[in-house]
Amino acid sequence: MFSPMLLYALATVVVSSIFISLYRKKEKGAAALPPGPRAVPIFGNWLQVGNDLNHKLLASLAQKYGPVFLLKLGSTNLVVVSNPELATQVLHTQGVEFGSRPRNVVFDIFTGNGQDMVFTVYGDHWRKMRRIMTLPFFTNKVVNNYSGMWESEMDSVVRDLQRNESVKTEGIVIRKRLQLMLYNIMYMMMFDAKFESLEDPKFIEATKFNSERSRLAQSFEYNYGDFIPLLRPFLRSYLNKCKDLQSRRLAFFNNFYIEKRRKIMSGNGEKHRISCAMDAIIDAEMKGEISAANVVYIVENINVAAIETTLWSMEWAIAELVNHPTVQSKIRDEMTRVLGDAPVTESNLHLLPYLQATIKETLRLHTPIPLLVPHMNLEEAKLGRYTIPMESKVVVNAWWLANNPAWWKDADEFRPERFLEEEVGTEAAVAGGKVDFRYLPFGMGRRSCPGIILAMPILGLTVAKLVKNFQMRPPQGLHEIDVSEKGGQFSLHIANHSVVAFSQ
């Protein structure tokens, strides 16, 4: 038996679901709506689409309705960008008309309700979290004072390999060991602190916590919630969860880390020093700019947007690498080249083009958020010939627009040629004001990924430093590793870790 509680929501939707109906007929007569399949009543498109909203569905969704259109799930709008020029409009040409986050139940829980940076609405507080998280992190003299430190980690994992006879021929889950070299690298910059193994306990409690928030957050499960709000006090249960593991992962945050800067800040008076990106931040708090809360969502980001999402990057590239060894013996012969016996340093790896190349096209054949982080529309607006209503969820499909056979050569293959060739001026960045909008895997625009200066350089030193050092190989007794991959939200992670077998 239904309960009351959902008899009388179930029958609020509906009377909303007609209306709905209603504005979509009237609307057709002056400004069309995008096209898409027909809506039902309460649940929208959702039947038919399903909770998995991947970027592949959503790429045949677009070959048959065209470059934009509209999904109805529940009483939510869902527009979906896919082709170059609505992509343009999107991100860039109105980029301040599209420049908000629509509203998710767990992210709100996650981001303090738009505490944060990336997920906050287009507004003051964008613009002052941006500029006070860019200046400790995503600049290029951030990256000529840290690179040392970066190669130092990178050349720690080369070591610990190299004395590990077993992964030789038995290989090891490379991911673990690329995970503490990268939250070492992220955590130095951010609090002049790092992990000493594997086996450090507080390491073990941030990955386990990273890990969890991230099960939670790019779960499908909760999507009934958002589509139809009145079903949230349903999520109850779900959202108490994300609730306790927020609460307990913000104070492992803040005792074990932010309040150790803070401490040192405080007792330097006036005369403090800034000597890593908390100390700026907590600096912006102390000058009134931004509130406490603020700064440990500013370390949620990092830890999401800066650590994992590079790490999935740096499992596709490796696999890639393992199932084309010739694309590895490429690189190395490249290195040997160019650099003779000197080593590959960040200064250095604008010399090397194709290790470039493997890095762009690993971006491009995985791109590690297919679906960009979601814009939204504070007010109705224009999109090509379209009228999209507004607080519309949009998203630009950027898998598909790097992967459609209609504009690569080759789509599925993994040819890191191609950059060198046929796409010579294809750049993750904007390079020389030219910007190409089929190839957007740090997004572009006003809410574009400001990491893109840390994860290319951090990503090529990587691929080069393992490459130089050893033959990556499948395990004893495989041909390949799975390169199987797997979507949440808005992520796009290779489903198995991939173990690897390193021989020198």
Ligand code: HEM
The other form holds:
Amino acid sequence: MFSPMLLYALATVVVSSIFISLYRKKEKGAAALPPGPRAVPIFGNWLQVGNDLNHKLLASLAQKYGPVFLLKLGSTNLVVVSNPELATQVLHTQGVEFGSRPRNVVFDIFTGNGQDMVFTVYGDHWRKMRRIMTLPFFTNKVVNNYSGMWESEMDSVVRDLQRNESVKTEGIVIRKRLQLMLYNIMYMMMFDAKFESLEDPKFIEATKFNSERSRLAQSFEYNYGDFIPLLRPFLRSYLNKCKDLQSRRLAFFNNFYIEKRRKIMSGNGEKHRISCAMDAIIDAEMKGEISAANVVYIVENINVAAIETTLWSMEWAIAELVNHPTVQSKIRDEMTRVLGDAPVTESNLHLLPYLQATIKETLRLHTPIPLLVPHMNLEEAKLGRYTIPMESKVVVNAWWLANNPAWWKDADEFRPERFLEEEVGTEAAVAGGKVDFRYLPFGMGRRSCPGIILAMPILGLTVAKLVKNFQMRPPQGLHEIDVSEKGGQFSLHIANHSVVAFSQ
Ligand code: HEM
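Switching from the form predicted alone: structure of the form predicted in complex with the named molecule?
Below: every chain and molecule of the assembly, starting with the one above.
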């Protein structure tokens, strides 16, 4: 009746439940763990809290259990931090202790067991990868070099919309065109390469690979095998799917983009001319600082960390602007008042505070990575008056920090004015200065997002150019567009890609 595999799994589950309850008894005598719901053997709290551990569910649990609580999810500990004081400790004061990353069975596959930068443990490898990536991607010089290219990619979106009559009334799923724009921006910066159009077979392939990677990695479907290692044999076909996708995807990056740059670099002889980010990364490889695998995982990281997050934020900003036409008018008025007929450019964005406030408000209300990328403590650590067992997954509920009505006026309203009134001076800072730990869309400290230096101007410029050239409205027959959300393991995007009408 039962397969030998299932019988084996059940038997091992029973035996290990005895061991785990012995272990838990021992734990009880140790220093205080953070509060949390009572856990049962084997499953911990998993059956109570379910699979979808999203920012809203975790915020409601924080109201019950407090600003730091512990969930046992099978064999893993999840520690959830929900107030600014404790967030300061995790990200700043004890940034080293909590500076590592947990991976799970699926992320092990997608990062080659941490050969990348985003999901690698805190230590020398991470430090080296972050240093090597900084110069070609995350400096003011890079912004200056590339902002002209960003602007012309954005102008090309505006021209496409102006040429298309049907977008005026029927509207268009704007995500697709913005996706092409962002791929072009990032692939130009990485490889000095771009895609011809939405129909370009390479663009179709790249987006397919990346969206399938996101679907498989962000799904909650594999939790059972992740939380309960004994059930992992049942995940085999899921993991094989991930492995197969990843090997084809990395081969695509390698064969069509990285190898091309390698050839150009070696053709240049000893004196490498660095023309794009990949040349600088390959240069580090040639000097023996990183391996060929590290090179390809940097490309993998940028494809996910840079393109998708920025695209989600753009979709959120546009959806809110469609539903708030007065915000569009205010941005337009500000541009006319401050810039007159001059075009909006990266260098004059700082003169447009209302535009900046709109971007900040979008990232507050719809934090694209609401729980940040999970952190981990390699050793047992203290947090407040609690002991955090070693190798716990520690998440900071950045969405709740930015949306808790106790700390924000009219927290659930889209109101950019707040950043010019009661929240003037609240910035999305990731280091230095006076950081407001209620507002962390890019995290803070060692593992914070280095891409903020690119993401903020790219978002500001795109929104400015669309608002300057169009009235963005719901398509004919609708009064508002749907802003329901869809979350993943740690992503938050709009559930239904908006159809938006662009009239002049
Ligand atoms: C609106 C756009 C973006 C948002 C909201 C965002 C947000 C974040 C967040 C919350 C983290 C984790 C912080 C933590 O764990 O404490 C992160 C990490 C990271 N982001 Fe971004 N990001 C964005 C765009 C970008 C871009 C454009 C790039 C690159 C070009 C980028 C590259 C990275 C990298 C490499 C990390 C890992 C840092 C590390 O582990 O040391 N991100 N991002």
